[in-house]
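Below sits a lone chain in C-alpha cells, taken as the form predicted alone.
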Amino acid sequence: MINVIGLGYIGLPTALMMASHGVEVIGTDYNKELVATLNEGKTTFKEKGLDELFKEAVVKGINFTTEYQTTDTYIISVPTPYDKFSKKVDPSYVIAAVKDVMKVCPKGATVVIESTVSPGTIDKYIRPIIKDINLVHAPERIIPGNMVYELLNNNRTIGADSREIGEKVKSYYASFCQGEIVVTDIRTAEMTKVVENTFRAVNIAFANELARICRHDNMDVYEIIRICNMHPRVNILQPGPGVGGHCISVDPWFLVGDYPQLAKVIDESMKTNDGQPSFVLERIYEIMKENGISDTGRVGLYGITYKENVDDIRESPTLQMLDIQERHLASPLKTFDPFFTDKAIVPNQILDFDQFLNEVDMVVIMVKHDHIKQRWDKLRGKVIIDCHNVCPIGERVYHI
C-alpha cells in the first residue's frame, strides 16, 4: 500500500492515477475540509478529465483520511514556498511530513518525495532527520489545466540511494506512465526538475525583456518573433503579463538563493518576469490617457488565475498586479474570472460577464481562457489591452 501525503494540486492527481491503475492508496491530508469533500465524492479543484480519474479511483477502492498509515511506501507531495528576501527554498512543510511518516512507518519503508526541491535539500534536511528509511526523489511533471494527460505521458525522473529502490519505485510510477522513467541518484533528480523550469522561465524572460525593447521603439515584437521564429534554429516564446504558478515562477529562484554569485543570468530573468506586471500597469496608464479615460474604475482586468481554463491562481500575475496597487494606495481594478469566483480572497470581482462589460470601458486581457475566446463579439465598443495577441477584433486593440 503507497500513502500519499498531501492532496493538494500534485498529490490528489497522483494518488487517483495510481489507484485507477490497481495500486492500493490511501491519501492523506492534514486539512480536514478537503478530506471531507473528498469523502463525500467531490474534487477539490477544477481539471480536465480528474472527476472521471477520481470516479475510477473511488471504484478501485481508494481512501482519503487526515490520519498517516503504517505502510511500507510513502510519497509526499506538499508544497515548497521559498523565501523571499533570501530566495532560498522553504523545506519546512516536507519536514513536517517526513517527521510525521517517521513516527508511524517500519523499518526498512521507502519516503518518495514529490515536491520540488533544491538540490542538497534533502542531504541537508531530510537525511538528518530519518533513521532507517529509504529515501528517494521523485519531482512532478505536470501541469494545471493537462495534468491527467501528462501524468500518463511525460517522462519522470527517480532519484535514489540505490538502483535496488529506485527500480522498485519506478514499477509503481510505470503501473500508469508512458513515458520514459529515469533512474538515478536523488542530487541529480533534484537538479534536473530544476533546471528545466528555469529554462523555461530564462526563456520567457527574454521575450518579456524583448516585448519592452519592441514597445520603446513602437516595434511589432509579435510580427518580429514570428519572423525569427521561421529559422529552423530559433524558437522564441511569447510575451505575457507575468509568470505565475509554482512552478516557473519559484523554482529559478532556488538556484538564485543557493548559488548568487553564479546565478547571474537566472537572477536578471527572474527579475524581468517579476516586473512585467508593473510594466502592463504602466502600459494600462498610457492607454487610458490615449484614450481619455480618468476613472480607473471603468478599467476591468479579464482573468485571475495564473494561466487559461484553470482555476489555479498561485503567484498569479493578476493578483501580482493588484497588490502593486494596494502597495500604492490605488483603488482595485474590476476583475473577471469564469474559473474564480471567491471573492474573499478577490473582493473586487464581478461574477458575471454582462455585468463586468457594462461596468467598464476598457479590457485588460489577463489571461486567454477559451471563455473569452468565444466571447469576441461582446467586446466590441470596448478598448481592448490583449496580453496575449489573441483578439482576432481589429478596433481599438493594444498589445503590451
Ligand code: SAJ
Given for the second form:
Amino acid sequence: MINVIGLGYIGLPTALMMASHGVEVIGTDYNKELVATLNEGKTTFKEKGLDELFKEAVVKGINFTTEYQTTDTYIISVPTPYDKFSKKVDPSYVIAAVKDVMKVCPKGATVVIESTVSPGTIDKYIRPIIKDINLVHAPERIIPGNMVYELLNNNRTIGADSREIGEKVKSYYASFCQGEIVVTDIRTAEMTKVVENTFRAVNIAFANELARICRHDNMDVYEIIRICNMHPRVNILQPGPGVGGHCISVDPWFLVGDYPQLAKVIDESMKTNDGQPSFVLERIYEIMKENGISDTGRVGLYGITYKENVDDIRESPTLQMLDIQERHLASPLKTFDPFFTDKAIVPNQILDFDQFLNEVDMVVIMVKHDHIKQRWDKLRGKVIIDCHNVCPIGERVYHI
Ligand code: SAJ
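What's the form predicted together with the ligand like, now that we've got the form predicted alone?
After this comes the whole thing, all chains and molecules, with the earlier chain placed first.
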C-alpha cells in the first residue's frame, strides 16, 4: 500500500492515478475539510479529466484520511514555499511530514519526496531526522491545465541512494507512466527539477525584455519572435503580464537564494518577470491618457488566475498588479474571471461578464481563458490592452 501525504495540486492527481491503475492507495492530508470534501465524492480543484479520474480511483478503492498510515511506501507531496526575504526554500512542511511518517513507519520503509526542493535540501534537512528508511526524490513535472495527460505521458526522474531502491520506486510509477523514467541520485534529481523551471523562467524573462525593448522603439515583438522562432535553433517564449503559479515564479529563486554570487542571469530574469505587472500598469496609464479615459473605475482586468483555463491564483500577475495599486493607495481596478469567483479574496470583482463589460470602457486581457476567445464580439467598441496577442479585433487594440 502507498500512503500519499498531501492531497493538493500534485498529491491528489498522483494518488488518483496510482489507485486507478490498481495500486492500493490511501491519501492523507492534515486539512480535515479537504479530506471531508474528498470523502463526499467531490474533487477540490478544477482540472481537465480530474473528476473522471477521481471516480475511477474511488471505484478501485482509494481512501482519504487525516491519519498517517503504517506501510512500506510513502509519497510526500506537500508545499515548499520560498522565504520571500532570503529567497531560500522553506522546507518546513516536508520536514513536518517526514517526522510524522517516522512516527508510524516500519524499519526499511521507502519515503518518496515529490515536493520541489532546492539542491541539497534533502541532505541538509531530511537526512538528519530519519533513521532506517530509504529516501527517494521523484520531482513531478505535470503542468496545471493538462495534468492528467502529462501524468500519464511525461518522462520522469527518480533520485535514490541505491539503484535497487530507485528501480523499486520506478516500478510503482511505471504502473501508469508511459514516459521514460530515469533513475539517478537524489541531488541530481533535486537540481534537475529546479533547473527545468529556471530554464522556462529565464526564457520568459527574455521575451518580456524583448517586449520592453520593442515597446521603447515601437517594434512588433510578436512578429519579431515569430520570425526568430523560424530559425532551427531558436525557440523564444511569449511575453506576458507577469509570471505566476507556484513553480516558475518560485523555484528559480531557490538558486538565487543558495548561490547569490553565481546565479546572476537567473536573478535578473526573475526581477524582469516580477516587474511585468508594473510595466502593464504603466501601459494602462499611457493608453488611458491616449484615449481620454480619466476614471480608473472604467478600467477592467479580465482574468485573475495565474494562467489560462485553471482556477489557481497563486502568485497571479493580476493579484500582483492589484497589490501594487493598493500600495500606491489607489482603489483597485475592476476584475472579472470565469474561473475564480471568490469575492472575499479579490476586491472589486464583478461576477457577471455582461455587467463587467457595462461598467468598463477599457478591458485589459490579463489571462487568455478560452471563455474570452469565444466572446470577442462582446468587446467591440472597448479599448483593449491585449497582454497575450490573442485578440482578433482590429481596432483600438493595444499590446504591452
Ligand atoms: N508564461 C508566459 N509566457 C510563456 C509561457 C508562460 O508569460 O510563454 C507565464 C504563464 O502565463 C504563467 C507562468 O508563466 O503565469 C507559468 O506558467 P507555465 O504554463 O509556463 O508553467 P506552470 O507554472 O503552470 O508549470 C510549470 C511547468 N514547468 C515547465 O514547463 C518547465 C510544469 O511542467 C511543472 O510541473 C510545474 O511548473 C511545476 O510544478 O514545477
